[in-house]
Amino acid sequence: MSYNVNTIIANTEALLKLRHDETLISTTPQRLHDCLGTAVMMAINENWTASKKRRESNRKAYYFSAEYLMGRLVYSNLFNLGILDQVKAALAQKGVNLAELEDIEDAALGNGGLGRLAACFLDSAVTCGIPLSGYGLRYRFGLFKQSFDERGSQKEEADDWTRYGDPWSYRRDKHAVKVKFADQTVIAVPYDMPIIGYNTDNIGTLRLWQCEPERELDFDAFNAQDYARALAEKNKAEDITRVLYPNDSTYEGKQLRIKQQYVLCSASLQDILRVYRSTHGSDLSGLSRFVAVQLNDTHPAMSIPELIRLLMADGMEFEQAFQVAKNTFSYTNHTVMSEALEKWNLDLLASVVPEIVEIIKKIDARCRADHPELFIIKDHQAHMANLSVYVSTAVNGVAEIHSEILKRDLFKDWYAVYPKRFQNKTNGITPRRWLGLCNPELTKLLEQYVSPGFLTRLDWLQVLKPLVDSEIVEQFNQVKRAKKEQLCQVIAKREGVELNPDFVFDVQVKRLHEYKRQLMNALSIMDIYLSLKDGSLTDFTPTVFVFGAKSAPGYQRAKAIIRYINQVAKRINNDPDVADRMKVVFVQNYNCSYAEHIIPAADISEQISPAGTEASGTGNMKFMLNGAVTLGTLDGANVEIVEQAGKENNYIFGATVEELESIRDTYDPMAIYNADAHIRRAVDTLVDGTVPTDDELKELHHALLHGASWHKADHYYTLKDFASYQAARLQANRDYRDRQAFGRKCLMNVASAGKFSSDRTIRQYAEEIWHV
């Protein structure tokens, strides 16, 4: 379907006049965005409705996820509709620059890779014509906004992402449902967001639930001037979807987290059953023939007992309901980290959803009767990962190495009983947002050598490999230089730091966690800095080191790492001795939109978690597709990146999974610290006054060398991998000087990125798990 841009602009102007008595010229970016978004929604509405009708009676898949990191939608929606350039031109004729919408907030309803993957999957499904709908929660406040204080410490501010409206959602009151807890009943109201396919008429749907009270106001309490009690029911209901991942360090916080998860599960399943009944009748025994549900990690695992509960409430016996549930659900595991594998105390769970606990007990009894060595409940805790494995048709990891670890270690006992249930589905990214939209210059270059249609057939990029010669490398280097210049302007505006686009851009942007080893990166930078200062390092290409990361608000050690990196940046950036050789910048409030500026400008992609800890990663794929080399361990999808692009075109370091397992019980970081003067000097900058120290930096120092009560010293092998890391980093730094040879490495990564399209991933889910 073609869309009339003139009509969209005219409707935008009419909405501005109606709502705000403003023109395109006189309005704010926020109001322009709201009205332009509404005009686009008006334009796509007929097509959206037609897309829904086409899928009504067919088998469908549903994606249940606690996170959807959709990012800023206006540019990606216009891009996928094929009218971005036309809208830019039409607005420019009226004196308006569409770039003003850079000020629009991201829809940050996610924390990192899990939520961004969900967003990529929805984009790919609709583009590939796969009947997949998403279900999630419409948090009032998404992931917090981040800033840094004078000491470089993280400060959090609530992210009210709908403050200026939400033009990309429609409220669907008629499909609201009730969700009952032990102490309250709430109304879950759906908001539908269109997922617009690229170069297709197809439009999918993401349905997000918002909790509201049955009764807005206790009028008697209000008349009695007890205003707190008058609004107590309203506040208690709205609290459930008020904040993404509320602090669960207290009993009440854990109860709220359970309520969030149960709302997602119960409301979504009630909705699916409603749709099924309207199409296939009241007999629910055939549900799994028409419905497939993918659980994105364990957050929606309560869907399993909830579906069984709903089916039994409809008159089905437990055993039949169990079989229907098993044939309906599939489970994606995203982590091997024990702290992220959810376990709920049964008493806690019963205080919120007592009926669910009874169902889980039935499932556990059935499991133990079948297989005495397996369990769902242990030590009075419900193990949600075990539940998800037991009551599902398929269990998948998200990279080849991760899926093997699941079978060999995490779910070893389950794999022994259900070997055919386990699969691998290596993650992917949508090429539309992560190349076409964020890097139009590289897209245009690739179209000349590959084909204009490659954004939906990323595997076509492989034809580039024999064509990589000095001419295309020179063109690529020019594109990279342009993207670095653009990023320098963005960082100067947002961070007040002036960067030189002729420097190497060495980038680590991702969630802040100890296992992602931002600390190792920072210690390496300090070693380079001190070596430049004392003259022992003379062969160094000028480099800017870019960080972007948010720490969970209660994660004190991660917040200490942020502060340390900012102090390192302050020390280096204010030292005239190294001004022409290195800069460090930690960008504030790193999010999806910031990533769209940073990733295309990167020369070196830091993927440095210890082998066996990062399930897959998707940032590594985005950097690869935009022409950065990977400086990384053999962890997650790095393994497959190297298989596709060649070890000679990347910089791999560090111990393997097998090597780390072999030293797990004997590892002694103090021995490495004592034996290596460079490591000792770098680690001691945490406490020796090189940067302002404090108790939390001292604790970091102690944790590296001596451990803590909850885990051993240097739990993530920072000192073990440090020397190997530094050698690989400095090799990449030296290699950069040969712009032809380094550019060829970058282009070979681009040409090898076809496997990492989420189009490929979602097709595998559709064919091998969902059968849609």
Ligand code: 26Q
Contents of the next structure:
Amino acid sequence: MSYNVNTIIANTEALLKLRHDETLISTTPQRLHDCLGTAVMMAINENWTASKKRRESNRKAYYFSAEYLMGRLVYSNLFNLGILDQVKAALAQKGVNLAELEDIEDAALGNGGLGRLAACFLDSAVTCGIPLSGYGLRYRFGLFKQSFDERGSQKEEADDWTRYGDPWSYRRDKHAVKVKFADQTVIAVPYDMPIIGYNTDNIGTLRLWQCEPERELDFDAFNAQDYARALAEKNKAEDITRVLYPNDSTYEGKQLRIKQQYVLCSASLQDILRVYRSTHGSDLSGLSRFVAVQLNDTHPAMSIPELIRLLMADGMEFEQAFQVAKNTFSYTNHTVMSEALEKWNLDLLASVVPEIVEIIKKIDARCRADHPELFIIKDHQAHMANLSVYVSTAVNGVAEIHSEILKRDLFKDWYAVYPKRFQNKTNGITPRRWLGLCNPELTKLLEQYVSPGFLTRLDWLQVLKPLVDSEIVEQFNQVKRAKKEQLCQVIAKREGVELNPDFVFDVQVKRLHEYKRQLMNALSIMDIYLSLKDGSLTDFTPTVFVFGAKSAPGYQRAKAIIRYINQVAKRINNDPDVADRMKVVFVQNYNCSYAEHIIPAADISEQISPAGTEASGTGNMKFMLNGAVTLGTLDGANVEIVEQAGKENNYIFGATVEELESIRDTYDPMAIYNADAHIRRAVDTLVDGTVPTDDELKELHHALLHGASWHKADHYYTLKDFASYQAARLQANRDYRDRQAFGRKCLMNVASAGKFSSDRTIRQYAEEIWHV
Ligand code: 26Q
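What's the form predicted in complex with the ligand like, now that we've got the form predicted on its own?
First the chain shown before, then all remaining chains and molecules of the complex.
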């Protein structure tokens, strides 16, 4: 492998001339991106074709996911090809700054953790040479763009991510397939994205389906001058893949969502069967010997009845089709929260995909016959998680504690019958994007102590542990300082807030949800602020508190929390009394690319969900790898992070799962509120005019104070964990001042992050589930 940078630059220039009659200098960042991307696609073309050829007749795994949060591809692709610095230098010579491409939009075809995990897995699989292809949906609009208005309320805007072109995918008309619904038939057209591995000629494929009408225009209606009707069919088809559902924690029983899911399932399976037949012949009974399909949560679970339907249409009996499906699919669960578990009303489902309902009923009957205590259908609803457990080879959670909770709680009855089916696959992150690309400074430092090449052998980082001395810590602290300066510039430009890089950077970035407890963080900040004001808190290291989060547009409580935090920020940032000691900034439109700036600059990583609620978390791993300490609960992968890095190098607080379970019915937040003046003072700022209040903030206040049994109440134990959170947070804040000791903790985290490479995760899937 060696890619010729001169050829890529020359082709970029030729394309700019051909398409726009422009030069590198005269063009826009968007057009430069489009042409540079195309030139890279030309360069990898041969390798891509060869990679597909090599895999043709072998056993393969397929990742089915409704979401892929790819982020910005230009830098990561150049980085993985090993030519980022050369391209940068070559362009610089011609007077062009590659940093201009910071304006290019992310491919945000995902909400958060689950979608980003899918993207990290593709990077790891191709880098490790594991035969894995992705199937998904090509939404016309990705996750909305977020801004805040004067009041600090979230505003959403459509994410027209392909407006200036999408050089990173090719339309493959010849593999388009038909997908039939009760009321319409559409064409699903695949767009293929190359997945460029790191330091390898191997190139994988992400195939994304886009819905189009069978015919572009209804000419009868057109000729009758009924233009609206003439276009109606086209719109109705395109509507299906028009927009990503911006919800990441509560499922919505919407017909359009069923159609999205069914297109993903049906089109992908038709495609897999086409390839299978072309290499293995028309007998589909051996399918599962060559095909393993991983379901990324239940969003693609209709694949199970759809495969059975396709096999039966091919002449197979139900029982045999059932066995083939069972041996083909495996299912990953990403949440234990009941409101996120998909349950489809059978009438609604039948109004869209009637044949699928018939097959689900057969599966339910088979299940109930064998195991009267188990069910797929209950109260006229299809439980997609149960379906996925029943018809699969393996079921896994995404962190040890989560996988245990699945066995003990959510799938207790299933575990009793199928104990061997249940596995754990602790999540991971790709070290290429989340260290090599976003933190070249730290990567370079680490290369001096760990052999170069550690980005594909992340466990090598542990050789650092005995080497950590005052000199390395000093070098690490300098890198951290540089990353903070860079972030300060980004934030000044985008948010108009000036920050001091000498401050502690305390960061919580993730989707906004009550269970993630951004509100607890904000109340704690309020308590710190008021304690600085009244002089009771003197031993405090100046701190910037950074938030980044999108709320689902219809999630009113989450939106109220955003507004409150923005009001808190405004109040604190405008108070000259504390200007030298604290700042609060809630960045707008937090996304993958913003994360790449923020995470390397963090000192403290906030991972503060109540134990048992966050399935894994993956942001926690990104912070760890970039040398932040975790301020967190014993939840999700935090448990394994401190297991690897040591409790002494992190700040763990709060109740354990067992403790929370034991107080579930007796939790009395009012008693805590009455007993603690600090909590009272902080919580009351929601309603007492410290910041502008409103009905929704009053409702939040009410909810915090009423026990978990009341329906409008805090199920997330905010007040329960508050005191221990505040103590741990202030401890970390004081410890920071010993720059050597704190830097050492950070580096011990870096050295312990090897386990959290998605290379390790994907190898475990390959060996323990897919057998590829
Ligand atoms: C479902 C039905 C209808 C509309 C939307 C949805 C939907 C979409 C996305 C439901 C859930 C999601 C996303 C869930 C998610 O991101 N879960 C996170 O997955 C990560 C990767 O495993 C974990 O690290 C996180 O703990 C988990 O919250």
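In this text, rigid core is short for the largest set of C-alphas that superpose within 1.5 Å between two forms. From a predicted model like this one, the values you see are computed outputs, not experimental measurements. Positions refer to the first chain, counted from 1.
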{"query": "Displaced residue check between the two forms: residue 225, CA, 2 Å or over, core reference", "finding": "yes"}
